[in-house]
Amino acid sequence: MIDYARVEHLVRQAGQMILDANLTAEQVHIKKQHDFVTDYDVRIQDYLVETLSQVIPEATFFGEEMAEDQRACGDGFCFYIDPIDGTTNFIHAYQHSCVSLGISSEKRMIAGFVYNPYTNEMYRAIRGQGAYLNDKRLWTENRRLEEGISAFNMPSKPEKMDDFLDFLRRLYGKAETIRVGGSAALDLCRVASGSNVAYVQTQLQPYDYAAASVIIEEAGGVISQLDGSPVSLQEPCFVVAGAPVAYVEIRNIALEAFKS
């Protein structure tokens, strides 16, 4: 039996240790052009991996500051951690982070914790208990794109850029309006409360969207690869998600767009 209360209360810790950084420019690095690192993200989720394996000793750990051979999940309990999703909204004080925690057995997501300290906001969700922001129920209410907010993040692969152009072209003339929030764990969860109608990113690795995956889909949103499958739990993957009418109408725009 999973002692859900103490994974909770080690996820807002974490989140109070973004709180209290004391961030100099020293302690950020950049991992690749538009990604960085800071010491923090590191110390967190140090912190996170040490405390977690008291509450589950045997479960391995697919976090995002790990090397990728460190990554192992098998069939039995893994912890998917971001430790700091929204690293540069953390670095220029943008106010809009949060701690991600999933967690799954016999590879399927099973529990989610999504926790922004700046406001106070922990979503979490349980399989089969629903989803909730803070002690609110969250359901997810069947709108279309026009009736809601879409948000999307910018592709990583320059590459992907002029299909991604084509893809806001066409979403523009269908939403209600669209929004870049920084943080995908977030803006993911914002499917389940609500805020955000649909929500769409070219690649996202698993430790982003593995616990909003749960909290999404326990509000009665979906969430899924472009090509209708579920997300991966291994490597990174295209992400549509949004409440079930929504989630059509921006998953087949983005099939127009992205047809290569």
Ligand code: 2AM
Given for the second form:
Amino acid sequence: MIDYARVEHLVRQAGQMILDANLTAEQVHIKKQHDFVTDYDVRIQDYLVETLSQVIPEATFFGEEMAEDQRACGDGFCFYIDPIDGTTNFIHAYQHSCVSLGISSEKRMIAGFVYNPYTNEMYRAIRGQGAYLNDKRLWTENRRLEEGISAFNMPSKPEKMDDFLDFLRRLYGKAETIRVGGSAALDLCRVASGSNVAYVQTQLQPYDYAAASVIIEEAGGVISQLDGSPVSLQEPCFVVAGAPVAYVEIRNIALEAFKS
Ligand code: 2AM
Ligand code: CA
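Take the protein just shown as the form predicted alone and give its structure as the form predicted in complex with adenosine-2'-monophosphate.
Once more the chain from above appears, this time first in line as the rest of the complex follows.
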């Protein structure tokens, strides 16, 4: 039995490290074009790996700031860690970033914790036990695209820019309105809470959506790849999510726009 209360406490502590950060220019490094890492991303990941290893000693880790050949999820418990989701927001003091922690077992997500320290909002779900925002149980109201906010994030360098702009043009005609948040995990959790009715990003990494995927599903929402198959827990993929009806609508729009 996993000590989920302890896990949640550690995620909150990690969030506090975001709030306490005193970021200087020397602590910001470029991974690749438009993709940054700060010393705090590494520090928070190290903190979580060290402390979570005590919660489940046999667990493996899939962390954003780990070398790719070190990200290995075994058949047992695996922690998916995004120490700061919304790093660019963090660098610019945008106050919309979070700590994202997913737990899988036998290659299936069993729990997720996504914590926004700026607003003290903890999204969490344990498979089969429902999704919560702090103490409030979440249930995704089944709305259409025209009845809510659709969100997306710009991939750092869209490979198919024309398709992407075509997607936005089509979405603009159907959505009530559109927002770009800059934190995939928070924007996905807002699908669970209903603040967003749907979400699309052309490429995300498992640590970006692992935790949020359980939270969305436990709230009655839907998340998948573009072709409708489950999101990958091993490699990057296209992510579509939404309230059941809005999910179908936005996936159809994406299928039209990205069919080439
Ligand atoms: P990050 O802040 O942890 O890097 C912004 O577009 C959202 O998409 C953020 O959640 C960001 O995660 C994620 N993102 C942007 N570019 C990415 C990439 N190349 N790989 C994975 N996630 C990315
Ligand atoms: Ca990150």
